[in-house]
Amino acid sequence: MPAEVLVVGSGNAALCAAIAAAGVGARVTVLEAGGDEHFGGNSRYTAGAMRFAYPDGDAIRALLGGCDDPRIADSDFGAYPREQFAADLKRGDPDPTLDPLQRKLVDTSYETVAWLVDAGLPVEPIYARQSFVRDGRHRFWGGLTLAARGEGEGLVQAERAIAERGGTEIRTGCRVVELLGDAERVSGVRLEGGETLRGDAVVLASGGFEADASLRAEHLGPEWRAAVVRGTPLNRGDGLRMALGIGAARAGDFSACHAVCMDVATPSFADSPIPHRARKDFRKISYPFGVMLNARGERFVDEGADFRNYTYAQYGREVLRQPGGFAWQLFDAQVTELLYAEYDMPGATRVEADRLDVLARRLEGVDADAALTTLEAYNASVRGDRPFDPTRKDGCATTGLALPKSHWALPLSEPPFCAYRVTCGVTFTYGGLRVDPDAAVLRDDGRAIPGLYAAGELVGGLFRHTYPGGSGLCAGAVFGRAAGRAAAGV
């Protein structure tokens, strides 16, 4: 007889575990809480794209058959080693020894971006914020290389096709509430309204607690009920509230999450109208190439610490602890053909004037002199002794300042001036199950309770001081996979 496996959530974590689970011969039921408009979870909002190690240029092209883009030829795609996967993943931590998990994540990521482009996912650089020309080639940098066709949306709807087509249901409308079973055997699950279904394992995939303004108060401090929620709704806490009840373990930072610097005008994504992939574009992450300001007219972070890849899962949080939650993002002439168009899209909390101290004055809930003497001190401060360069860390560099500003350093010396208001929106939270890389929950003694897995935001403990952008859905795709697998009995 075939397994039973029943994933809850449906989002590119919980979709991998169907289409692994599906694959070794299972049957396989998708549960999604909300309906059609919920359908992808988080993974929805994204831009799509995958951290995964690869050798070289030709280890990227093999991923690209099926993309006839003409920049391909003009292209330098770089190479990301594993050993330097790891190093981003460690950065911060004093303990550079990958765990277990974190192992897996980085020894099997191409495979797993392989295994789902075999399967039918369609992927493509991402030249639009991953790349700069340069004497004629698109030089990729920071690591992350390639996306889903269509981004977020475009992955869950691939993804969700592919599970289709190996024969997994799809139910939406079935939230999940209960676990049937204990620490000793997990069988199946209760919805909510009294229904239950059993199956030979469950999967469970269905996010974090970051769309609960209690739990986020709760683990992350009182002031996170108002940081602005960037995707689902309905990332509630559901799985890591079910697990925990019959004697899983945690794992991770339950005081830590993935923050980023958000428009001021960000709406509420529970009932936006506006298309997921749109919604990512509330984003603003081109600081390296400017500065950010405070309500006091400070500097707060050293915006060009390094690529935005590696920073801007934290700059949130930061923004977060300013006096009133917000800060503002201050570019000039030089940059302004560096930023991403999320930068120019309608709505947008921006003010422009042609003199620096005008532009001060037009900065809401800003000490306008104070902020005038901060931007004339770092303008001053500006070494200008190496080449600007988008494409590397490049050593263009302040001096003389407390707080420096590291790399990709211009003054702000050429009209017109613009700034943009932001405050923190919050991705996921990094607090979650404790899982084996076969992605099994375990309990506080180490032992893996039969028939529970987990995989996506529900694995504590993989991102700790920093995290690499685009390690969250190949990550989803590794446990995904893992899970799938080892829920099926393989």
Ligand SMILES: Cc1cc2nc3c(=O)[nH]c(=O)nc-3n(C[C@H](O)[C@H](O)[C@H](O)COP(=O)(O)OP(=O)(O)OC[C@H]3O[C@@H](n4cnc5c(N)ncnc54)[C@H](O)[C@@H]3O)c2cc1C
Second form
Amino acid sequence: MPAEVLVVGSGNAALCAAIAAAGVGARVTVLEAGGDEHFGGNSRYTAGAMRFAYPDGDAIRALLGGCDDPRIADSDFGAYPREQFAADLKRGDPDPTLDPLQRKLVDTSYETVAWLVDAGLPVEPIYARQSFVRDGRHRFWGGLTLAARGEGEGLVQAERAIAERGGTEIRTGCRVVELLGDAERVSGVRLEGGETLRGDAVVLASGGFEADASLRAEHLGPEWRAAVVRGTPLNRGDGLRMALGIGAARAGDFSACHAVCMDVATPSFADSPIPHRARKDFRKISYPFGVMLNARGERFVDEGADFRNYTYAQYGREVLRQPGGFAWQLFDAQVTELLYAEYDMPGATRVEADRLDVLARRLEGVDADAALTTLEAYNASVRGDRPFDPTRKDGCATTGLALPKSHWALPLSEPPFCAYRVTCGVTFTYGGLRVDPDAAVLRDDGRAIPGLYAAGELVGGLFRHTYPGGSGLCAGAVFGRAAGRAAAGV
Ligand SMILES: Cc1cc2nc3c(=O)[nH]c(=O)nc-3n(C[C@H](O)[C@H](O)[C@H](O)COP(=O)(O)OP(=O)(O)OC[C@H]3O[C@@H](n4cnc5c(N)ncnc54)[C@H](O)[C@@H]3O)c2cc1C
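Output the structure of the form predicted together with this ligand; the preceding block shows the form predicted on its own.
To see the whole picture, the full complex is given below, headed by that same chain.
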């Protein structure tokens, strides 16, 4: 008899679990709480970018068989060794040792993406966001090189098609509210409305708790009630609650999350009629090329501490900590062509001026005199002794400021000057369930709960002090695949 596997959620982690379980002969049912409009969860809102370790450009080209972009011939994909991925995961962590889950993520990241590509997921280089043209070549930077064709929408639709071809049944409008069984054995689920479904194993891939304002306030702090939710309104911590309710153990830092700078005009998804695809264009993460000011007219982070891939997930929190929970990002004409396309989005909160003092007065909610003083001090502190280069950490730094800018520091000197008002958008939460490297959910005593697996945002502890951009989808694929195989009994 084939194993009966129930998968909760329909995002990247869930679909990878379904593909893997069906691939080894299990009968798989995917249960998604939302209707078709919410199919794919947060995964659908992504850029589809996946971080994985690779030794050289040939390893990238091996994944691009289905991509005929003529720029590939003129691309320098560089390398992203495992050691670098490991170091990026551990940035800011006093203990540099990878735990077993992080080790699995790093070591199997490439083979997992190759597995998806083999199964039929088309991928392509991320030219617009992760490369700059230098000496006639597209030079990639930041360890993030490929994305699913069609971004998040393309990712989940391709994964859905692969899963359905493999025989997976997909049911939407099925919110799972209870696990059948206990810490000795899980044998199915109960849906809202009372229907019960029996199975040999359940894979929870129902996301974190970022969309629930009360859980955010409880774990992240009261100010997080006001954060904009970037993704689906349906990641309300259901999987976490159900698993903890039968004795699963927690892992990771429940007070930490992935949060980015978003335009203040961004409505939370929960209240927003904006369709899936338009949403992510509200993100504002080109701050390494400018400065950020708070209501007191002060800078509050080193905007150029690192590539934005390694700071963007932390800087949303820093913005929320500022008075009023907002900031302005300022740029001059030298860098406007480097700003991501979302800066041009209609409806963005943008002001412009030909003089800095005029711009400072246009920054709503900001002490204009203090802002001008900060900008003048910043401009005077830019060393200007090295060439500006956005493809590497260029060492273009300030000198003499209490809060330095470490890279990409140019004076704001060329009009027109422009500024964008941003707030904090929460992406996903870091605290979750404790699992082993096969994605089995563990109890406090370290034993696995038979029949229960978890993958994706719901897994705790993978990300702590930092989040290297593109790791979420890759982790969901790695542990989704592991969960599917283990749930099918392989
Ligand atoms: C705007 C945005 C852009 C991003 N860009 C990237 C990127 O480019 N690269 C990257 O790696 N990461 C990115 N991320 C992070 C990424 O979205 C997550 O790491 C990843 O999608 C998580 O996948 P998942 O399968 O765990 O959860 P999700 O994709 O969120 O899926 C969870 C699903 O579970 C469903 N669900 C919840 N409760 C229940 C229940 N009780 N019963 C049944 N179903 C339930 C939800 O409706 C949802 O469909 C981005 C996130 C956002 C919001």
